[in-house]
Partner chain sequence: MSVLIDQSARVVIQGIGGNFGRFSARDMVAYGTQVVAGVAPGRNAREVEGVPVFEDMRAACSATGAQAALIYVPAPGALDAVLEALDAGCRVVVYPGDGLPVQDAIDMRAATHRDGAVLIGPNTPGVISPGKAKLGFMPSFCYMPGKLGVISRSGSLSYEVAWRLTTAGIGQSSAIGIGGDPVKGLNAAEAIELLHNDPDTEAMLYLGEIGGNEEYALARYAARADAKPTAALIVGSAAPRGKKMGHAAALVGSQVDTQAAKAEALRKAGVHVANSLRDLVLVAQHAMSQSEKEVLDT
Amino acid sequence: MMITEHKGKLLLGTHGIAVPHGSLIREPNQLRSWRNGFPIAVKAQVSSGGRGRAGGVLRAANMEEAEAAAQRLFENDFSGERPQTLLVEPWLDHAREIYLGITVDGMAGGYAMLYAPAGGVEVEQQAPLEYPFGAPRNFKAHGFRRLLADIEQDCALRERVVALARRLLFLATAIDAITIEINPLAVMPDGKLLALDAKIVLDEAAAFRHAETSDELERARKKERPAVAKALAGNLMMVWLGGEVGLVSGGAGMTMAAMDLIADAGLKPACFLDCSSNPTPAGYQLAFKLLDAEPEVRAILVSIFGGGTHMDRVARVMGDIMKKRRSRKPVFFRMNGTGRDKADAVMREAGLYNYPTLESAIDAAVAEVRTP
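Can I see the structure of just this one chain, in the form predicted alone?
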């Protein structure tokens, strides 16, 4: 779960990381109370990335420009979310922008620290320096410092970055963060570092340890599309995308592969729907119920690969679901893995067809959707 910049900066501040002094507003006329001078930055507070490129941060040289900027931001959507609040901060002159972040790294068995000598909206085009260290106790200041020395000649800057990295690590472990990014991290004229932005993604699975996170997650789910909220409540992972081909899949990787192939075929997937966290008859029934109720979904693709799961058992579940379905939306199956041969026989008995490849199943779904 990504939290807003304002909340992220409050967390940074509690761990001694310097941030600009700002104010949160809920309507443009609240700007009249601003007393810290101009120019200012007016920033949409949304829980999604890419805000800068989407015009979610505006500069205002005076009160008239500030109120116009605030009105514009309140009326705009950013990744489908309309901001309820705006953060107002001084527009600060700084000598340089850099990037510093920490993220969970499965290969390292814990965390990795990330650094780039140039921050801002184009940071994705760089290959950041990575310091994978795993468990928090394995973070070594001298190890990170040695890596920084290859790209940063300023010894004082290196020491400030190392010190700030330690604080990020303490914060990440305290709040169970998956990712914390400071981009840009401003190098001020006096050499001090100031976090001009904060992107923090919290681990939803750890919400039970943090009352505030749990409450925030509950509020976020209440704002979701009804189908998404019902999926999450049923322990299915769903992200709505608004396309024509509904997807019932097992495993995030398999789901992403199917989505990519649907897009390559010229259509848009209706959703990311991963049933691997609830691969039960009730879980699959819920997935079909949700997709059948969405009018824009014109076909459904079932893409499941069974390792420990036996495909013949899944095939029996699918046969039972198909018998009880009232929807006439066509369903295209690609189920492979353990027990595939038995699954094919079970599906034939149920009058269903298991396509030999994922590509052929998608081609059939695309042809159905494109048929007038």
The other form holds:
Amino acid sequence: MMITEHKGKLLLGTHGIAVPHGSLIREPNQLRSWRNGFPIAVKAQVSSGGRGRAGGVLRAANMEEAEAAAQRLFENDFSGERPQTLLVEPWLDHAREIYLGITVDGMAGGYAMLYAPAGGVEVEQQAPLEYPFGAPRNFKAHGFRRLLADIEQDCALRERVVALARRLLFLATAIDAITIEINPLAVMPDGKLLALDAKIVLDEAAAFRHAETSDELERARKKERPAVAKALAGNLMMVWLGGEVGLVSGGAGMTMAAMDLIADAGLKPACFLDCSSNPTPAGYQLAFKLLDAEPEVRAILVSIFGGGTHMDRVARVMGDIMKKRRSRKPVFFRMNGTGRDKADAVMREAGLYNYPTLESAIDAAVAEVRTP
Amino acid sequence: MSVLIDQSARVVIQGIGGNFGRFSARDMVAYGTQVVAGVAPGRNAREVEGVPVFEDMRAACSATGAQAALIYVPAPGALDAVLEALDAGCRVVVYPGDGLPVQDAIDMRAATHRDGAVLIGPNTPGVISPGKAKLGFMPSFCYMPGKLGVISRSGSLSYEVAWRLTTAGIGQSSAIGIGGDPVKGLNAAEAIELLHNDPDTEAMLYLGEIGGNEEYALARYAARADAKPTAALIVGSAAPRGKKMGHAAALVGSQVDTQAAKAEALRKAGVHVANSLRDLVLVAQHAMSQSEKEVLDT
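Having looked at the form predicted alone, could you now put up the form predicted together with its partner chain?
Shown next: the complete complex, the earlier chain at its head.
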């Protein structure tokens, strides 16, 4: 989960990484109290990448321009998100822009440090230098320095980058960050480094040991559409996709496989909905309640292949839900896995048909949606 | 013996006292796995499902000679449980839980490597060598003994696929759930290497998804001159960019993370790639018949 630049810079600042002196504003007229001169940068605070290219950072030479810029930024979405706050900073002259980041790298079995001698919006055009060191204790300043020597001629700058990399690693482990990216990292006229931006992605799984992370998760949930927010609050994994076929599924891989089959059949899945994190009566009831309430959803596919989830229990819950449910949306079941023999009997008793294969259930659901 | 476990493996379950631990103990014993010990900290149990329960891992392993551990402990205590299993001398450790902080996965992996052991997980149903033993909770009826080695990032998808293979008469040597997280105890490249060196495995099937770069390890392997025949299914073509699809690692951030890019790279390297579950059995058959042909050719 990505946090805003402003929050990221606060974290950088408290860990000894220099950032510009900025102010956060919630409405354009708060600019009036700005006392640090012009020009300034006015920056939309959103939790998603690609902001620079989307026009979320504006330069203002005076108060009039600043207010117009703020007005514009507050009225626009960036990557689907409307900024609640803007960060105002002095627009600083600098000698060079570079890129430094740390990220989790699966192949390295841990972290990798990333460096590019030319930072800025277009950094992705050229792959950065990668130092995949894995576990934090394997980070070696001399190892990183040696790699840097091949692409960075300025030896004084190299030393500053190596020292900053160590601090980034310390910060990443302290806050359980998956990625910390400083782009651009400005080389100031005196040679010092200043973080002009901060992209920090926190590890959601570590929320149990960071109050800030769980607060951020809560805030992020509230920004989702109501169905998704309710699903997440009920410990179901949901991503809204906007199609016709509602999916009640178990396991991420099977959910994606079912989505792919629905798309292959020429329809669009309404959602990614993985109930395996809450395979209880309450979890499944919530799934149906949410999908039944969405008018675009015209049919519901229940596709579960249980391992640790006992399908006879799921079948009983499905029978109860179908009995009490008011919605007339057709439901197509394909359930298999642990306890399937008992599950089949329970389904028959409840008068529900269990399709023998995922394809046959999807074909039936697609035919239903296609029928005018 | 097969890659990680067989009938001779002596297994201890950490967290055997909970509902899931009890179910899994019964389920593994029913499959012929030797579950010789359990550990249930904080519970005053002597025995669960006929399995003796010990105070801690050192006591359990020294009393029973267990060298394989299956850990059912919630994420906040998982790292400590893995370290305890390693200190007690376990050589194969499975941690199935999901929602584990990446940093704890990094520490688990480093500790396992330091001790020369193997960790499967996090976020996995475990490993099974059909007809021999299983260390995990995958539904047994889906599997049958054979020559195809299976590697999967997703538990649910691996059951579905194994069931299809078994129904079609394609048996499996081992099915290894490497898990859906970005940092894994045993990663794709290492799992491939295990199956490559396994005399029971003649061909491999890899079940991957969007996000991360581990599928490219399979492409590199398949391009090798001594590679066994390989097949793959990569799911997530219908997933939008920038959204996490359940698994911590299943997120398309850049072009190389997409299903299309991965399928293309694998095809180029000579992997039989399925378009979807519909032709999964077909590509597995292609890989198996390629291996038979190679045997005849030599």
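These numbers were taken from a predicted model, which means no experiment stands behind them. Residue numbers count along the first chain shown, from 1. Between two forms, the rigid core is defined as the largest C-alpha subset superposing within 1.5 Å.
Trainee: Once the core is aligned, please say if the CA of L261 is shifted by at least 2 angstroms between the two forms.
Mentor: Yes, because once the rigid core is superposed, the C-alpha of L261 moves 2 Å or more between the two forms.
Trainee: Align both forms on the core first, then report whether R334 has a C-alpha shift of 2 Å or more between the two forms.
Mentor: For R334, whose C-alpha is compared between the two forms after core superposition, the shift is 2 Å or more.
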